[in-house]
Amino acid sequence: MGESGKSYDVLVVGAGNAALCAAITARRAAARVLVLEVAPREFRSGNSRHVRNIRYAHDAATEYVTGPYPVEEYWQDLLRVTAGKTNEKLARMVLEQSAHAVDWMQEQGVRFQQPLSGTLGLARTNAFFFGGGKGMMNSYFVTAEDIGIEFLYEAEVTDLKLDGGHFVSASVRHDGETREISARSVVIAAGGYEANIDWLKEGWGERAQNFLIRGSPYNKGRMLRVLLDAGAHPVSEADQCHAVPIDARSPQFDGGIATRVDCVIYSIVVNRNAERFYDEGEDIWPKRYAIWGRLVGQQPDQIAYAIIDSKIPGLFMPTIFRPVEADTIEELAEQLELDPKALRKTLDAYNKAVQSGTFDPTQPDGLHTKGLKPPKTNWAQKIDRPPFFGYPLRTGITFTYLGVEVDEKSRVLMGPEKRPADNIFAAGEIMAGNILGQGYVGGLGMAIGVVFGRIAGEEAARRAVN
């Protein structure tokens, strides 16, 4: 584990986006820096391998990005998907500073592509990386490598050894021995219990053993659980989490974002029982998707399947899976294995229900349902040419929102008075719950990783240097 007796300004627990911002400004700022992944290398990156693009705010259009994206905007649209449950001081500070997110990420590295047109609807508001996540990671590490950070693979950090708000050292198992490694400062950025099917049924019950990970087999939650119970402050709920439609026919682990299906809102989503349940039409798909991961772990079996017809398939991202397809909706049915007439009943009432309108993929067009329960208000199509396809769909868990307070210097919050810790930081997902009380829009998770990265690798650099 490197070489014997070495000490280090600041320890970095994680490789993922948030990780590697705090490691490279700590090193920027003269810290001796350590980072510890319990990952092999060759899946190291956490959930960042997945990504594939960045919500900023900007004044103007670039190479990048199609048009402004002002910081008002940025926090109408939060507001709009957590309902206000977002720490309202440090969530305009994220969208404040992303406004400086990509040139920092450019300065490390990282390339962007530009701008995708098509059914993502987010040309105008974030930036694509070129090579997506694993492209920006690798950048990330290429730098950090070349300035003289060091690092620790398969490297389980199981305990961390605090004095009240102090850190002193963390027990690292490697290579099947078990040692303290101590640090000035210790950043926490490894990711929430996504993995930990056990946690998740804490906070959704036995619903969760039907709930399929799109990212890190690793993301246990073993720091967030060591933090809570050394008395820091929780933030979020145990159920609130990035929860995508996905693929049913997906891997218990690690699909990542090829598994989503992304054509809910041109479609009808019914449940085990052929019965519709939300609006799919309820906006552009960016701003809703993150809802529906919820709404079908809530169905029978946490189950549901997306019917389209011939009129779809172009209109959103290409799937991974060949959706199932059939010539009646009855054949569709049966290949689903729903009751052909409860299916063809709910779609005769939702095609009985569609009125005249222009449809238009792009963007919200009012084509809407009329005395209908759940309506759909925009996209609404009549499902009547053939053939019709069908696509199962699980509940695709991204990051858990279950985390830890911190403050405005991400210094970690402890006890019921929120002491701040005197050298403990946390960054991305294990904190990003103070930003996210519940829902998600698209690209927002990357730019709290990439702020609250920086601020503590500047903060833990301080404190330690000093």
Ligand SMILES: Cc1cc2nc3c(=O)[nH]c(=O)nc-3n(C[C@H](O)[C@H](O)[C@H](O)COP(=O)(O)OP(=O)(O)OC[C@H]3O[C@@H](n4cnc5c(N)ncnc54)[C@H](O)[C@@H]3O)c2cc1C
Contents of the next structure:
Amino acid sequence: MGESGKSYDVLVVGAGNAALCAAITARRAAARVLVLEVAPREFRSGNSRHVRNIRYAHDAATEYVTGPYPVEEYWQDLLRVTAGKTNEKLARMVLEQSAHAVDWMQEQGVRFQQPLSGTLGLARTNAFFFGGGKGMMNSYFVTAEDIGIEFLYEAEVTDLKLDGGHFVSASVRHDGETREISARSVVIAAGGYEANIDWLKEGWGERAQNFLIRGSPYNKGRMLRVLLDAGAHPVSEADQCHAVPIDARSPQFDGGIATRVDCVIYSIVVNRNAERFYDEGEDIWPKRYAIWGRLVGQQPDQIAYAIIDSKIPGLFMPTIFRPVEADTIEELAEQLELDPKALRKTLDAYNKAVQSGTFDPTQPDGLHTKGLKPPKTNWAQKIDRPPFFGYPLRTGITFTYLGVEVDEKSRVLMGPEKRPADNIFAAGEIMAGNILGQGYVGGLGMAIGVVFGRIAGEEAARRAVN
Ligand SMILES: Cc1cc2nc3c(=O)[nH]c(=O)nc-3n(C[C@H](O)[C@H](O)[C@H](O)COP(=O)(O)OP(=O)(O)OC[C@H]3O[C@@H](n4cnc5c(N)ncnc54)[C@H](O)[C@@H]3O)c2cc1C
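Write the structure block of the form predicted together with the named molecule for the protein whose form predicted alone appears above.
Let's see the whole complex now, leading with the same chain.
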């Protein structure tokens, strides 16, 4: 028995993309579904409300993408970024089934928009949501309510009662009380633990105190901890996460997409000592932004500064913050609280090392430095035309990878022998580490959530109804 004495077939914990994919699928399979979400209704949708696109396999250009993106190319992209740290069977399943994701989402009311251009360069591989993640999630909620899925907000699942690998009930804190809600099966789609700074410190040490969290403050990993404590087999590591450079002036939580600083490849990036520390032009930005969050986090005080001149604004997606601006490098340094002499020295050495060539902001242009350490291998133009601009950067954590191992039915694997749990399924960020042991390709988070959300919903309903 559950909420108001009702009984449910399937409980879904969380109300983000993976949860709604699971809930809708389970409900369409005739299950009675209750979704439990810790956030208030207006802050439902976790990190999913911040997303913009999904990477999915397709054979040809469509209204939403500019060309084909075969499964094999998707697989090669994944293999490269993870350096092989992926469960090939599950990963291939996600990539293959991602081919149906856009159609399925549209059937649930989600709308897509024309391809975008800009430094993201994802127009061929990723379909963009009309109205962003908020639009996508609101469409799901309308459909979910229409087909009779029930929701309970401000309802934190604090514990799970298990009998061996069998789910019995969830302890739910709501309205100042904790009560037990039982169901025949449970789908845990409660996201990662990126909003839990103490847990981040386990992987990153005290440095995590200076990290900013790009998404929901509610993703504290309570469900992940409960599952791991109950013997669920872990996957990936505590120091693996997706992190990008964001404006240091961003709020500690929920700054979303508008805080990401995308000018790194056209800039020089210096640390607090005004020294460069990595090749800013290594590759196109979508293939590199995820390493820059880590790089910034490894610098003294976990802060860095991207410096550009007046040739660059307009070439990248602007952030919500105006850059710091000055007519000279020394003034810019003072405003950024950097040593002016040290920044001048770094900039002069860089400008001197720049080789001649043609600057092309749209692709790696080979415009490089010579004799400079670290080198800049593309987009190395002189930074010499005032005014000069600077963005202070901090590590912005998008999501964590440590999660629970699952099988192809989305069942949580328990104990060292990895026994599939009887009626406990996991989907989305909480199990994304099965696919992403490290690294990232933009838009894969949504693909994992849609594919495993649907599988979890189907299997949980099958388990409940049979
Ligand atoms: C700024 C930003 C931009 C992004 N852009 C993209 C993009 O364009 N494409 C892409 O593929 N990915 C993107 N991502 C990653 C993407 O957001 C995630 O991969 C995806 O949203 C995860 O979905 P989920 O359903 O697993 O988790 P979430 O959407 O985070 O949902 C988890 C839900 O569980 C709830 N919850 C947590 N604990 C409990 C509990 N104990 N009890 C009850 N409820 C609980 C939370 O409140 C939350 O609502 C982005 C992330 C961020 C932060």
